[in-house]
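A single chain comes next, written as structure tokens; it is the form predicted alone.
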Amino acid sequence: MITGQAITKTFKQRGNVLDSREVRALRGVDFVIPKGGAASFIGESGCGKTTLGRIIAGLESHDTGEITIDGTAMSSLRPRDRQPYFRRIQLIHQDPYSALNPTRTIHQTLNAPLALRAKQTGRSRGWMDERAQEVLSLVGLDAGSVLGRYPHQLSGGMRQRVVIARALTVDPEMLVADEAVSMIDVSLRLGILALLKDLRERLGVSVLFITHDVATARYIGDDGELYVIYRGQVVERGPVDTIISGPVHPYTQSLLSAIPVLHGLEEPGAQPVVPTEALDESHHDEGCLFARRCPFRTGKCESEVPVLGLGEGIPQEHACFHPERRAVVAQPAGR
């Protein structure tokens, strides 16, 4: 199990050296990802979900808070001693075109982590070759036709499968899929999503899916938790289907209201929610971070900060002073 408590992260804004403004990427985020389970982080671009994923994978430091892996607090260990823990967590990059070295064959790409593991465990060269073929088979690729090729000789979908195979070489306990299908042809996306779901079921690996697409989050982790992140803060959290069928935070409702409707096949949600204005990060709001854009805001929202928690009669956690379940997802026409 991997948990996070009050994770914060602030970046110095690049540009003018005299400009000392900071960007608060994460504002005290809590999360729990059970062993073999699934969780999804969703939100618009710049909300902090990718930064959080990189922190969980050990590729980014955080300012304050605690990451705990299988009961061990990472802050209690030296950086060198944390590596075996973070090695269990492998990141699947968003862009399969830049994630692979164009000068290396797929065989060389897979051999790099396998050689390190073979050295640590005393395995033979023959084991490395067998393991390379095994992980390619797990992701649905024929080793005989792929190992000798270079990345540019593969399709986008095949490259992403190689990226997943490379992650599997170290027998991870968790995969962090950061927008793993956003740069793949639409016709191939379902195959990659089905693969991630299959790996979770067959190998028992946990999957953290980072996306702005609610539909893909629902497909990967239909039995998992959904974390809705806005400006570095979790504003709604709960079972995937519970939140999609009845979101209570206006930001979640606006995300779901933005899902395209196929006219003639689907009807818009009964109560679509639209932000009153575009996102402007230059505003340092004193109260609720979404208040300036919220169509339901009151004076309390602009002056006080809501805390994530449960409300009376509402099954999911939320950070809103005026939560109300609204059906905003499109329904099949004729219902």
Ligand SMILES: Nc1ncnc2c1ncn2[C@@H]1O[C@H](COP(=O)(O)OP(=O)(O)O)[C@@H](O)[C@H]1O
Given for the second form:
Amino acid sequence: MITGQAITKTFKQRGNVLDSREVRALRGVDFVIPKGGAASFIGESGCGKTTLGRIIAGLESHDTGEITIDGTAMSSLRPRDRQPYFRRIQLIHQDPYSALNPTRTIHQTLNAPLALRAKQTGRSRGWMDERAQEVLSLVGLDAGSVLGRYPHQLSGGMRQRVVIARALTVDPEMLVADEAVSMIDVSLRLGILALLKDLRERLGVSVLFITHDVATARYIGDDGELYVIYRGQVVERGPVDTIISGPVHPYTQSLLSAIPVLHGLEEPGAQPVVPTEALDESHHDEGCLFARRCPFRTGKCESEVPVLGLGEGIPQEHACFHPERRAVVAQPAGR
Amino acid sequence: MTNASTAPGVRIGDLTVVYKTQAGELPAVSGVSLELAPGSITGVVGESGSGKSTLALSLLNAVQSPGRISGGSVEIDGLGDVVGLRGESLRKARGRHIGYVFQAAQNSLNPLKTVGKQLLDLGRSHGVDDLRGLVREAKELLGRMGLDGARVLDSHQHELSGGMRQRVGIMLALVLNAHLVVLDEPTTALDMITQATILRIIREVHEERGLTTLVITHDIGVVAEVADRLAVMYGGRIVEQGPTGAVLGAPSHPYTKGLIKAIPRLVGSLDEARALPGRPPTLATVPTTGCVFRERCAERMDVCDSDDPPALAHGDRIVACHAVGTSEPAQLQEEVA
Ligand SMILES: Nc1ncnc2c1ncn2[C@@H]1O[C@H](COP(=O)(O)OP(=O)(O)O)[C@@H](O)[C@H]1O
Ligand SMILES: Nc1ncnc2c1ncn2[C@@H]1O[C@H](COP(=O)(O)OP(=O)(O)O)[C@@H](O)[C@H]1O
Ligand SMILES: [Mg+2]
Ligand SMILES: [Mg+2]
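Show the same protein again, this time as the form predicted together with this ligand rather than the form predicted alone.
Below, the chain from earlier opens the complete complex, with every other chain and molecule after it.
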């Protein structure tokens, strides 16, 4: 199990000496990802999803807060003692094209991490070959036809499977998939999503799924938790389908309203929510961070800060003074 | 179909575009026929490599070497067949008559020049005398799209967000008053809220200015939101075309059916959605005889291996599939029963 408490991160973006801007990428985020469980982070670009994913994978430091892996607080360890923990959290990012070295065959790509493990555990070459076959078959690729090939000889979907296979060579505890299907052809996207779900079910690997496309988050498992993140803060949190069928935060409602309606197949939701203005990082930080863009804001929203928590009659956590269910999601036509 | 008097019609006829490769010249677009009605928005959807960008470039006769248009015609009202245009007349047509927003427009601005400078360059290269008028027009368009025109014209690319750059691209395509506009992947790499904003702007500007618009995308959702008509491309062919709602609601071609089934959806059973088996073809793997889709097709028959299915009209649709027409009456009966 991996948990985070009150994680914060501020980037200093340097323009010139006079103009150095601070970006509060994360403003105190809590999360829990159970062993073999699934969680999804959704939100607009720039809201901090990738930063959080990188912190969880040990690729980025955070300012305050605590990451705990299987009961061990990372702050209690020296940096190099954290490595064995973070090695078991593997990041899979958006672009399967740049993730693989174009001059190496798939065999060479898989062999590098396997050789390291073989050395550490005193295993043989035979074990490496066996394991390479095994991880490829886990991701649905035929070792015989793939091992000798170079990345450019594979489709985007196959490359992403190779990236996942490489992550599996270290027996990961968790895969962090950051927009991992957004560059994959539509007809193949579900295949990758089904693979992530399958790895959870068969190997007990937990999956952290980062996306701006809420619909894909459903496919890694309906037991998954959805975290809606806005400007570095979780504004709504609960089971995926609970939030999709009854979002209460106007920001979540804006995200869901923005998903294209497949006219002919679907009818638009009855109460779509459109933010009153575009995201602007320089917006002031008083009150609710979404207030400036919220069609339902009141005076209170501009001065007081809503805290994430449960409220009466609403099954999911939310950070809003005026939570209200709205029918924003498109429904199948002819209902 | 508003302002049809200014919006040009476009008739693409039996268009073939080939690229020179080590294996000889191979077609990226094969015998495509498509009509853009004046004042309509047509969406072309297909997976990567299906030939969408190549088709879009053909509308400007702008296919670059090692590619060339090897056959067919692109008739545009007021311009004639652009496949025959060369040199100065071709250059003038681009910009003045046909506005084009390239794929990855977010990254196609010159990083060293302000947007305003690039606007003036564009005006000069098209012999615009009234540059002040051009700037005024640009500001108005940007304002129309929810941006502060003066500020944007003073900005460099890196000072603008992806959504802002995309709007700048649309402004540059429209500012010379083109009435045929081609948008290649106008929202790729934008998040959902920004995408929804851009799509709304595309629709509104289309109506207000009386345009004929072609939107190219890999995302069916984008087409579903903006397009009146939808054309589905696969392996360089248009396999199905028709009114957007009709095609999405009752797809005829097995590829269209499979593609729609493969879209992750917000509601409904998770098990209904399925990835298509196999993978999209590349230039080198597109079959040269028979149907381009047969290897991934659930309705494959013997004839599909030998004969390329012709694109035939079926009611409101044009479909290129041997199985369509034979299976359609059965479906109709089911619905009646
Ligand atoms: N290395 C960095 N240096 C400076 N700013 C950064 C860096 N990484 C991210 N940011 C900023 O932090 C914010 C959150 O970014 P990110 O985590 O990438 O968001 P998301 O993945 O949700 O799009 C953005 O404003 C971004 O510009
Ligand atoms: N300059 C080029 N040289 C060789 N092949 C090309 C070139 N440009 C595109 N192609 C090939 O033509 C096919 C269609 O490409 P494109 O029109 O870009 O498709 P799409 O826009 O649908 O992704 C692809 O197989 C692509 O690899
Ligand atoms: Mg990101
Ligand atoms: Mg393209």
